[in-house]
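Below, in structure tokens: the form predicted alone, a single chain.
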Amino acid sequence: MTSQNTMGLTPPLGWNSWNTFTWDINETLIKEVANTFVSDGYKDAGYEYIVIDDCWSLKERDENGQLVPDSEKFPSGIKAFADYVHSKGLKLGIYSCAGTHTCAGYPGSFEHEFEDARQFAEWGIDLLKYDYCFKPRQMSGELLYKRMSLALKNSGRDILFSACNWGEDDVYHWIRESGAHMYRSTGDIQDNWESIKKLTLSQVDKARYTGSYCHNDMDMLVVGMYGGSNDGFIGSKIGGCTDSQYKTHFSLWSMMGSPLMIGCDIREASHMTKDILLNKDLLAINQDVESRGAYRIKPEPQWFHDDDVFIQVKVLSDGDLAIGFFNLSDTQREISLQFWDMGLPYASKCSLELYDCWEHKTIGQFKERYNPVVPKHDCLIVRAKVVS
């Protein structure tokens, strides 16, 4: 078994396998997954579950209660499955539900917590998805997560536990307690802007709510898909997004702590894809080890009277600033960020050695403030050194 103490501790960085394919998979879809996650370099990158999200079992139970996998989209088994995914030096997940039956019909593990996490277990799983279809109404869904969360810490093998409620029955103030590693604080995303721009400004002032061991999943990836879902609510009707909205998109769920599960897919990214997903300034501010949430300013009050432009702030552990400008609005902003607002007064003597995220080069020395012109829909990270 691995350390319980390093298991969770940054955002889990992964693939799964639903924005894209939903019911449609396979074990030979998986496997080519997970294939390119080491030719392509993500597994270097960090990214190292490989999910295999609802309909993988069979639509009833065996008569002893097991879940059985359906063996004409898995006909190794999961365990072969899992030990082939292993063998790439990656690890896998997989998904069930906390009621009777999980999204889209399958077995929920309702009243099988237990028998279910060792299975899994034996299976060589490492990560459970765990969703929140069909629960039955009286049940405390607080108390089904705990449960599985119990289940899962005693079948004998390390599992990491993705909790998926959807942010319901106020979860941010039982979650952590639970035992979850990662929790769904948003309803499901879409490939399209305005469901980007809805999932961040639901969730850019609980920063308090997120942290090592317990972070806020704000759902899936839709870096690179383009409308290719082949599920109508995903896939947006208009062929999904921009690669600069992809790039915010990616900024966001990086610098407030989000776990990032790729929802492409990746055997087909293109060079853009590829480049969102794997840059490693955005990588390191996601994966640092303080894991703390990301403090929003909002500029100039009389001049922006809503929420579509603000500054993220998220307070790396070796003592520089990662800060994020972002334009969500559909015209061109400066966006003007004061070095007191984040507790560099003018009087310390102090500069911002900037360093920009996505162009990869130093921009220079700033005092007292910095002002950068963002397009709509677009953003500027920057990893800020103090320097006297």
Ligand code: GLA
Second form
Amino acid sequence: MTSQNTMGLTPPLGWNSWNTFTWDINETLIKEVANTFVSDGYKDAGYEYIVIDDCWSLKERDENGQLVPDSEKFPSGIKAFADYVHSKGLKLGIYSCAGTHTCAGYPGSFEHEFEDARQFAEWGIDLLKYDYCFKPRQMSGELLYKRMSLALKNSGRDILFSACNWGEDDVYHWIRESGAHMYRSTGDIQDNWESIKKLTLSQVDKARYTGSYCHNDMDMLVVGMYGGSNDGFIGSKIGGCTDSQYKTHFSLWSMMGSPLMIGCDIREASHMTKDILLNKDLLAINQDVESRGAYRIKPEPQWFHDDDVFIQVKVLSDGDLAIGFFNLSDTQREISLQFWDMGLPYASKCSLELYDCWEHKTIGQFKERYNPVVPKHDCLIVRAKVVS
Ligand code: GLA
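Can you return the structure of this protein in the form predicted together with alpha-D-galactopyranose rather than the form predicted alone?
So here's everything in the complex, that chain up top.
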């Protein structure tokens, strides 16, 4: 299509209806979210996609085999809705499934891939999230993602392909070749600390499987939900995290190059939620144009720390290093980083000037090592400049 296509070059940023609203969606709600993107600075910060997840259609296709939007939820139809989202300078995403039905039981795109892709293009859709429920058992999932990718690339419109097979079938080994721009590598996130920690630890050694045009999607953000989902499974009113846990969650997803799809009700976001989601220093790390994965360093002394205390380093395109000191354990820890472990020996005579990406201020210049003390479930993210 376009000759210099930057679609999917860096991790997609947006909002998705599922985490908070699940089945209970409608065009008024989602228009308000789009308006909030503009009025509250999300658009200016780089968030772009408004994604309608499952439950937007009728339960049956029409007599021509086409998907039909639920007119109670979307009375203006999807095309007019897309026009509205585009008029705000934003993009619209929608959801379907590689199987016969979506996870919530609506029609899936199995054996309808090319007609559905054309339909989405006609409506003005800019992103398709493609789920994995009700896949006929004899079918290869790999082939079904290749099919839809090909259908989208030939639909007549640039449509970003967001694959969602939850990390199954060794997805790491074939998804980039399929043409997908991002791919879910984990089961569904829940709005609690255990879930954030579990998803993180499952991906911390997968840095080589993310990069430009095909980003490892660790699932949508739960930042700012505070237990506010209408679905018992995703969070329930008894779920929720502390602000420092949400801050750590956002830092991990940013450092690890995950797409950042907001999942809370941003119309009612707290001051702290906005500070987290609109952190320009973290977004700049996530959106670095080279999209390198973050490597992990075990802090010294190694025998003292479990896997839940670690350092992540992301090499940035301007020569800086983004460094995350993460303490997912249940007690305060000193996390000791030897600069040697990032390629900076004493013999280089260089020091690092460290800038705190949460406090938004310079910490100082350090040689050889830096040993911050990090409270439990918390983190310190610094941007380090090499100075000789
Ligand atoms: C699956 C996906 C979720 C969401 C639901 C919708 O569980 O992983 O992200 O899309 O389906 O039913």
